[in-house]
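One chain comes next, on its own, written out as structure tokens in the form predicted alone.
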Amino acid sequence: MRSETEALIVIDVQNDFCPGGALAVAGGDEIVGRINGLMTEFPVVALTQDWHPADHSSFAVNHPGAAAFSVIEMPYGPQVLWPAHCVQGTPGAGFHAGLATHPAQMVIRKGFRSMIDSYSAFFENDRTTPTGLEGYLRTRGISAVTLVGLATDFCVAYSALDAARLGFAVTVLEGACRAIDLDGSLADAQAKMRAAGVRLEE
């Protein structure tokens, strides 16, 4: 068992991000077994879950004429327009059937405000609106977090960068993540994480 000050954060292992889903990450289901094993090693386990309303502003379908994966400017900065995914209450928003959810003590739902996207487990994309995860971890006495899940270059990376900014010691297990790699986004995310002091391990 890891130290009582360490937590495992499992990012968005949901049906829509796995093969066959609306925003599938290649090999997204391959990491489930390893993540289940990791959960037994940590005293604190939290899961995150994308939880979008159907009218979410990050969905290309809500911008007539806009193509999926194009980028628009939102008040909080550039926003990729995604295929509709992880819509509240739909099967796609559910956790992958193979994921062991019972070891988790906390589930953080994010992206539920229609006008702002939320990649990070800690903040929405304005970088200031908190999800509540930081407060939970602080009150549990956590000072180090290990991140796994989907996708390496978006929700995992954003979460890792925010955790480092908040003063946590951060490790990303890349072998327990999978990436979208949109126009070099994986290499860019890796460089940013290393620069922020995030440990990248397999």
Given for the second form:
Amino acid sequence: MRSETEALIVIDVQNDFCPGGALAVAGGDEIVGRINGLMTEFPVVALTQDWHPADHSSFAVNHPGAAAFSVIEMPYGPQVLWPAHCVQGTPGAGFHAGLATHPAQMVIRKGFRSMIDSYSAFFENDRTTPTGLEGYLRTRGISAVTLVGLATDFCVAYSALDAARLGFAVTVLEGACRAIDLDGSLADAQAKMRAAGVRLEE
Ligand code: VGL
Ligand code: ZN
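Please move on to the form predicted in complex with ligand VGL, as the form predicted alone is already shown.
Below, the chain from earlier opens the complete complex, with every other chain and molecule after it.
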């Protein structure tokens, strides 16, 4: 068992990010077994769940004429337009059936406001509106976080960068993550994480 100050954060291991899902990440389901094992090693385990209303502004279908994977400017900055995914209450928003969710003490939902996306487990995409996860971890005495899940270059990376900015010691286990890799986004995310002092391990 890891020390009492270490938490595992499992990012968005949901059906829509796995093969067959609306925003499938290649090999997204391959990480489930390893994550199940990791969950038994950490005293504190939190899961995140991407949780969008059907009218979410990050969905291409809600911007007539706009193509999926194009980028628009939102008041908080550039926003990729995604295929509709992880709509609240749908099967696609559910956790992968193989994920052993019972060791988790906390499930944090994000992206539930129509007008703003939230890649990070800590802040929405304006980088200032908190999700509440920081408070949960601090009040449980956590100073180090290990991140796994989907997708390496979006929700995992944004979460890792925010955790580092908040002063947590941060490790990303890349072997327990899979990436979307849109236009070099994986290399870009890896460089940003390294520069922020995030430890990248297999
Ligand atoms: C994610 C794109 C849109 C992710 C979530 O979990 O990485 N990516 N919503
Ligand atoms: Zn999303």
